[in-house]
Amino acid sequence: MSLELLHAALRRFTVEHATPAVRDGAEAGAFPAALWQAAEDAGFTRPFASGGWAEAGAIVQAAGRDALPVPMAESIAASWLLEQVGIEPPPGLLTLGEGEIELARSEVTGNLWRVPWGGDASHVVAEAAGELVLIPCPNLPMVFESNLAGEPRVSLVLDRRPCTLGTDRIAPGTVRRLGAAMRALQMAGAMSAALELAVEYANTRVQFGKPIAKFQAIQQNLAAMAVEVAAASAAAEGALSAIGETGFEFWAAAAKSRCGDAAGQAAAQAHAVFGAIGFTHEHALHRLTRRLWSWRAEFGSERYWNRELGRAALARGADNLWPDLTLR
């Protein structure tokens, strides 16, 4: 399927299946099983059967743009990671987990913190001692939480839990880096949608006899927001194109850092354009901005990734700093 047709299919999918009632139910704690099943039936949760990361990235970005209350990004990333180490992705909802776990033979012990949709997942993919592990979720002790967007986050307790190991080892931090790239793509999509809403509103909202888009202050808000959206989109696309390639460590860190910073600024500018109406339950804007505020802290904050970039620059030395910045 071409990207143009894929984008059209994703738009239809959102209109048909992600209704306001489904969204409200998800925030109230009811997993939208029909929405997830429709995504699986459409092939949006396992796109590598017929495509690659270009198609998968478009799906992840659309999931952010449309604030879909299902873990499409996590399931896509988890299934790809499993395939890289020779594990056949099992059926059902997959997610990514981070925490402190120890591996002994084919059992894991420890804790995974704030796992996205961990209470609804069939399996969680995590890493332990350089190994990618596939852990079944049913019957695990869990602590249920949620993020600011109402998305479920579950802490899992592992006590000699049987798991499946891959045939190859992975680089330390692989799960976090791929999770960061997914969040960067989602944030880029959500910021783009927020900008579209703000531009449309500014051109239709009339005050003192003219659209508020004619006022210089609003124009400055929109211009500043557009700059952040463009920068975030470029950074996220850079990370997407580098998945599985040499240099992904840099691009994942740069994308998550830049998109996280842009998310805070773009959300502020969008709410400045809308005023109080953007915070109302009925309006679409808050579904985007609450996710932006939540996602920027997940799979490493800007501070975390900035430190990683700084350490990498110091390790490479002063003579390599300019080439590293200009030749990528």
Second form
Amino acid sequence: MSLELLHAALRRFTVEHATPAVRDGAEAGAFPAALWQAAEDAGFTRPFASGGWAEAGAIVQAAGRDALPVPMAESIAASWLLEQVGIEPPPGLLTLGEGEIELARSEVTGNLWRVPWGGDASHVVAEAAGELVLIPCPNLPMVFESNLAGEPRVSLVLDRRPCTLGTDRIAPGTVRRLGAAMRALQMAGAMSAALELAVEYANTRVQFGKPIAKFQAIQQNLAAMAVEVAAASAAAEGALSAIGETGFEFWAAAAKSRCGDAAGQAAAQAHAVFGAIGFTHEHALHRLTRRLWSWRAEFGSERYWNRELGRAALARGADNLWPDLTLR
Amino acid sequence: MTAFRFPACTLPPEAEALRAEVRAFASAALRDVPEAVRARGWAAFDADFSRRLGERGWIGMTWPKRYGGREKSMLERYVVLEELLAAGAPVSAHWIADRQSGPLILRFGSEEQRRFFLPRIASGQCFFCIGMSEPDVGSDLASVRSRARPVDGGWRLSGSKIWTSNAHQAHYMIALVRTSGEHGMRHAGLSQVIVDLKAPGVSVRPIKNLVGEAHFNQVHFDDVTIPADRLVGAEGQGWDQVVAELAYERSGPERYLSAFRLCLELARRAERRPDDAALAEAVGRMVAELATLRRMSLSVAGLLQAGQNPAQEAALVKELGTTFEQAMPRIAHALSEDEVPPATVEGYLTLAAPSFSLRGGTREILRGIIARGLGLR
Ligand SMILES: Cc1cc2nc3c(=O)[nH]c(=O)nc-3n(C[C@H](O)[C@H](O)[C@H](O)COP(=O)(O)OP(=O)(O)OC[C@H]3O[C@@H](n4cnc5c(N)ncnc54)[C@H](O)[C@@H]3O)c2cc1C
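Now that we've seen the form predicted on its own, could you pull up the form predicted together with its partner chain?
Starting with the chain above, the whole complex follows.
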């Protein structure tokens, strides 16, 4: 499928399957099984069967743009990671887990904290002692929580849980980095959608006898928002195009940091434009902004990644600051 | 359409090969230049340095060979610019001629103008300045008052320009002036003329800026003779030409690298204080921003190379870039308990930073351009 056709298919998918009722149900705790099934049927959860990260990235970005209440990003990332270490991705809903776990004789013990859709997943992919491990989820002891957007975040307790190991070891931080890149892409998607909504609203909402878009204050604020959205999109695309390459360690960190920063600003600017209607449950804006506020803190906050970037840059030395930048 | 596109741009091998050459040249040429001087970057005037760049073919390098250019790509030019700026090279003397006056003459000028001016610019021996602003005319550029009246064989120019960077050291000015119609007719009747700054009737008075240096000037024209062949493009088409020129002005990496020597300084401070987590964090944030800005700036160069007109994207990158440059002194201050002596990188950039979002169009004007691109006006 060409990228254009894929974009069109994703748009149709959202309109058809992610209705407000489905979204509200998901937030109330009912897993949107029909939505997920439709995503699986369309190939959106396993894009590598027919494409690469260009297609997968478009899906992840669209999942953010359309605030889809299902873990498409997690499943895509998990399936890719498994393939890298020679594990055939099992069917069903896959997710990524972070926590403290120990590995002994193909069994894992410890905790995975706030795993996205951990209660609905068939398997979680995590990191233990330099290995990627595939752990079946059903019937684990769980603590159910959610993020600010009402997406399930479920802590899993592992006690000598049998797991599958890959043939190759992985670099420490692999899961976190790919998770960060996914969140960066989702944030870029959500911010672009918020900007689009805000521009459309500004052109239609009339006050003082004219569309509020005609007020310079609104124009200036939305322009400032557009700058942030553009920067976030560029950084996220930097991460996307570096997946699997040497530059990924840098771009995953830079993108998560940059998008997280932009997310806070863009969400605030969008809300300012919408006035009170944007503060209601009924209006769609919060589906985007609550995700932005959640995602910027997941898989490492700005502070976390800035420190990583700073340490890495300083380990290379100030004299390499410019030469290294020109290699990105 | 609400989102601006910044397609990825990969530099070709010949551009990367050129990088090594430029980097080695700059490093040798600037070995003994103190940091506080390097911090001035594209505000530092050094005619000899410009001539040396000209000898190497690094000025006007994308222009046709018959006009003294080297027929290199926009991407090779990009590499030369970013390497010189990052090194803090004194590029101010030829900067405007290379960036906008030359391209303007190449695009709109007569064959005779191209043959006369372009080889001189490319050899680093002919410097230009931009005569747009006037005492009563800033952002509202279309209301310029300087006026050239037609006479036999050309024009007689009267009026004045202000904030003209380098007018006291440049050879020529490209001035936006009224050549027909009345003041208030806005875009119609404006033209661009090349003014010889040595011509009788031209007087140049340097204006000291808040840093204490004189880079910009007030320029008076008292019945200055402008030969007919010094009109650039068609009479009355000056406005469209200026719009094109401003896109050149805004598209380059100088719009995020003005504070690069302070970025380096911050990294050096962090190196000296390895236990300062806040400093390391600031360096990390800065690196993320620099990489993002470079990616976007390079994308604009790629769009130019592809023959597109990325005026909107250039305005957006300039706005993001100057915001970053202006934040740098604030960040450095927030992480320091020391006073800031004037003759330092931080001292200079603290003083110079307010100008970053003024020159080349103010922040508010650029946001207005972005808002137009968003479909808000
Ligand atoms: C270091 C430096 C070098 C320069 N070099 C040159 C040069 O070489 N050649 C040259 O021609 N000029 C030069 N300039 C001038 C520069 O282009 C102008 O400063 C700039 O265009 C703004 O004009 P102004 O200073 O008159 O401010 P004004 O236009 O008077 O603006 C003052 C304030 O009002 C705001 N404003 C104005 N109009 C609007 C509007 N429509 N909507 C919202 N806000 C608005 C501005 O954004 C700004 O905040 C230079 C300036 C500096 C600082």
